[in-house]
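This document starts with one chain, in the form predicted on its own, laid out as structure tokens.
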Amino acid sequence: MIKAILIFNNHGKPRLIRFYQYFAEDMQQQIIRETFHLVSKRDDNVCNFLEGGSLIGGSDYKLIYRHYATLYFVFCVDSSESELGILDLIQVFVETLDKCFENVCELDLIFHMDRVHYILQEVVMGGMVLETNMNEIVAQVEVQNRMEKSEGGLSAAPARAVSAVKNMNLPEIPRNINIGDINIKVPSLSPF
């Protein structure tokens, strides 16, 4: 089972963090630091598997990573996962990001975090691998993009809300409200 997925740059700045096992926030930060130090000091021509750090479970867990340009993609898995299978999964994830963002770079992970998380959820959910077929993942992402465009996206939500309120057929707003002995005068409101 996948316990955590960490993506950070060459300087150790986290770009995507997903834990599938609960850790307190300060512990998560320590795990990220320790993982970065373990992975970043390794030479590029050595094996991409290593034992998990002391914080995340020691020898029962493995860190499987790939270094692409300025980013490290690190999957922390337990002993039941295949190292080569996870390396292939990292490759599928990176290639899917590359297809969806047309030459993915670190800035895409920063400015399109919602899309990156959606793509990751198509690949892994709850620590279990859902899909490894890149074409299927890209197809689902395209369906999601079409749905967002048809709805106008999140940026159009305030304008749609104002438009909906303007188009509501409300009766004239009462100017005086009388309830028994209580008389309430409603101030004049400007029209939309």
The other form holds:
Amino acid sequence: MIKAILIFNNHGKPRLIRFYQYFAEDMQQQIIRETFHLVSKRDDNVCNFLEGGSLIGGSDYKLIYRHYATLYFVFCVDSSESELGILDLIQVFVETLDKCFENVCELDLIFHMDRVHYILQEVVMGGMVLETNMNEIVAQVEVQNRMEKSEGGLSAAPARAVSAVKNMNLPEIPRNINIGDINIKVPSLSPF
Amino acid sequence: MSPSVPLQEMIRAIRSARTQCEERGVIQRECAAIRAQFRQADNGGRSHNLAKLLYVHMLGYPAHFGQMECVRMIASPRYSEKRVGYLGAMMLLDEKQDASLLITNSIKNDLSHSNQYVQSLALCTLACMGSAEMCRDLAPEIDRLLRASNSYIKKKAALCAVHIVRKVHELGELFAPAARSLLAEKNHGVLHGAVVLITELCERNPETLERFRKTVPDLVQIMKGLVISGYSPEHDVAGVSDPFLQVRILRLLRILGRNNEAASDAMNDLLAQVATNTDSTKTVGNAVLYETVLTVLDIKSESGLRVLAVNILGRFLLNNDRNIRYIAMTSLQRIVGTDHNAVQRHRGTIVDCLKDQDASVKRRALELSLALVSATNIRSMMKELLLFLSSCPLELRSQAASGIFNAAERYAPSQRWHIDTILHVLTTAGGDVRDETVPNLIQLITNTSELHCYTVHKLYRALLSDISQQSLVQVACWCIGEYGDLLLRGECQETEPVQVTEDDVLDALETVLQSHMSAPATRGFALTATMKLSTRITDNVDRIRSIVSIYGSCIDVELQQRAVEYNALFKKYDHMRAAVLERMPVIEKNSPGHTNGESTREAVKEVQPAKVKQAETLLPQQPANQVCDLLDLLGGSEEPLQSNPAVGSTVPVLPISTSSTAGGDLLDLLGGLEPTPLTPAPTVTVYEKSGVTLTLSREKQSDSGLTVTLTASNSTDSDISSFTLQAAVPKVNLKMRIRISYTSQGSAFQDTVQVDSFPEH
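What about the form predicted in complex with its partner chain, after the form predicted on its own?
Then the entire complex follows, led off by the chain already shown.
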């Protein structure tokens, strides 16, 4: 079982935290700090498995982490999960984020925290691995996002109007209409 | 409009705060705005506010006021609001909060919603934070979804069922048939969920396990499909077809095949195939191989397969990738109990991993090395382990030290080696050893009487070089106190002698006493050692006297008490001093966990020690027929008598009995500082004639045995020699017949006495 999934940056600021077991808020922050402390000490060419976090679970739990550019992805798992499998799962999750956000970077995670949660919900559910096929995950997430957009409601109207017009295929407006000798100048309107 | 835009503005505002204080201000303002919005009845931007609240919650600020809002959002008909509401429920609520009960109804309704994504939201939330009551309520609903829905919902329902089974074990029965039928699905996601569910059911309930053994052929079939089938692009990860599913199935096969011949036979072929066909150049291939190896080693597989598995692990150990090496050591740890010899073959590689830079690899290597220590390799292994101890990371030190001690105790090839090893550990890592080490070591030293000289020399040298390691200093002080005369004598067979004067020794002890690095317990050791030296040395007794009297006004109460009592020993009870400070007896080996030997003997009136010692040696020499005579005398008892006399009675050879707490608890001896003996247990005088008195006391009645102490004393002016004692007891009733014989003033005496009743405790 996966006990927690934490994403934080090189300075320890949390970018996504998901606990599959209840912890009080201050406990959660303490766990994040402790995990960051343990993970940041690690060299770059050592193995990706860490033991020794005492707050989050004791002897049966280990931390499996991967470092991508400025972010640490840490999964806290117990012995019922295959360690190498989880390592691959982190890779799958990151690739999925990449597909959903188009060249994902830390800013995407910061400003679209809710979307990242929804993507994660398709991968891990209740502490257990749900789906590992990237295409499947991406497809489901797309459908759900479309559903959400489609019921935007009143407040969505202006934004939708703008996007609708942008996509409208206006035929080319001729600048000068030449019918024989009459030269009517069409006033130039600013493009929509 | 997605909730993201106002959320992004808030995030931007928080990020632009330059100090922590500013950030807190921004967040407080935002939270106040959110709270105000929540209180308003209905507004279009509800989902934004909850999203903002969740962001704030992630940063660590309190967000409990959003709980009711989550409940309201979940009940909303709009998908965007439901989505955020469920997310909020998963982050902010748990079964301990009252608000979680309120969402039960919403979840129930949403589980039968027409939109599958709403159903999935409900399933997800239930799997994350469903309480036992909620699970019980909704279990039939989940079962229905397991049978009749699309694959997207089925896979989610399967994992939800796992959560339900974890919360309410009895419901496992409900899901077993549905789980069984799910194995026929083609969709890998559903298969994966089904396998997880079956694994959980089998682990919980052995009867279910029996029933699911019948599915082994189906599982084997599925695996074969994955392994042999051609390239399938949708499930392929780096050349391996759906490795996650393969790993899950292998794990389930392991559980089903454990301890079962038939099931294990059915999977042998498959495991061999997977082991040979899987590509091990990528991580995913290794994950599958690793799982296969674990399965092979756990079920009743044939020996060829086992050899193959251990060889694969050996290959993993030599892999360059540290992750693989770590994994290999973890799995070797699991099989070191059963396949010890196979793992021994890789001992060299494992010991090399002790020197790896990576702390995780070191930790694994340490545990494995300690498990591999045996009588044959103890010397070489210990060398490596001691080398490791001197350079190991701090968090592993105490584990390494106690592991080394255990190994040394079990396999020490010689006493001297044992003592050397322990001293080495104390010098390198003395601060990290456990507390029992000191009494254990002292016990060990006392029991090896031939090495006393060697030990005390070594300890003295260690003490001179470094007095910061408390355990080492304590042991050293104790030894110097006990065997100071051997130290001063200067000669020693085992090690180079060093000329030590009495002043040097006293200087060393005084340094320990006065150093600020010494713990109070250590100073107690040093003071007692100084005191003991007063009988071992000849010239500097006055110096000792002055040290002791100085500490009579020490602030530390413990030290002060000791010093005062020692002072009294100098002044009023000087005649007793030699006897009190005599060498300690050989300490009985106690079971681990008892740091104190329990005091078994009482203090006794002053008896010439030397004479009484002889009796001990005479006892076994008694001819058998005399013993039989004695037994006949017991007549009248129905049960057969024991042939060995002298059960439980001992003639105390020491003038003073001590509690065997190493640590010089002479305080116990000095009790009330009276010459009369302490009698903690009731005693009975069984014989008193011409100055010879025998008293019996009964102590420490345990379930299986009873300790009776017999004390013999002589109150005449003349010596008694050749004191012999025989005793006979019947098996059942507690009676005793005692015969004594001795020589006094040239004439021999003999007497017999019967004891019918023992003093009650």
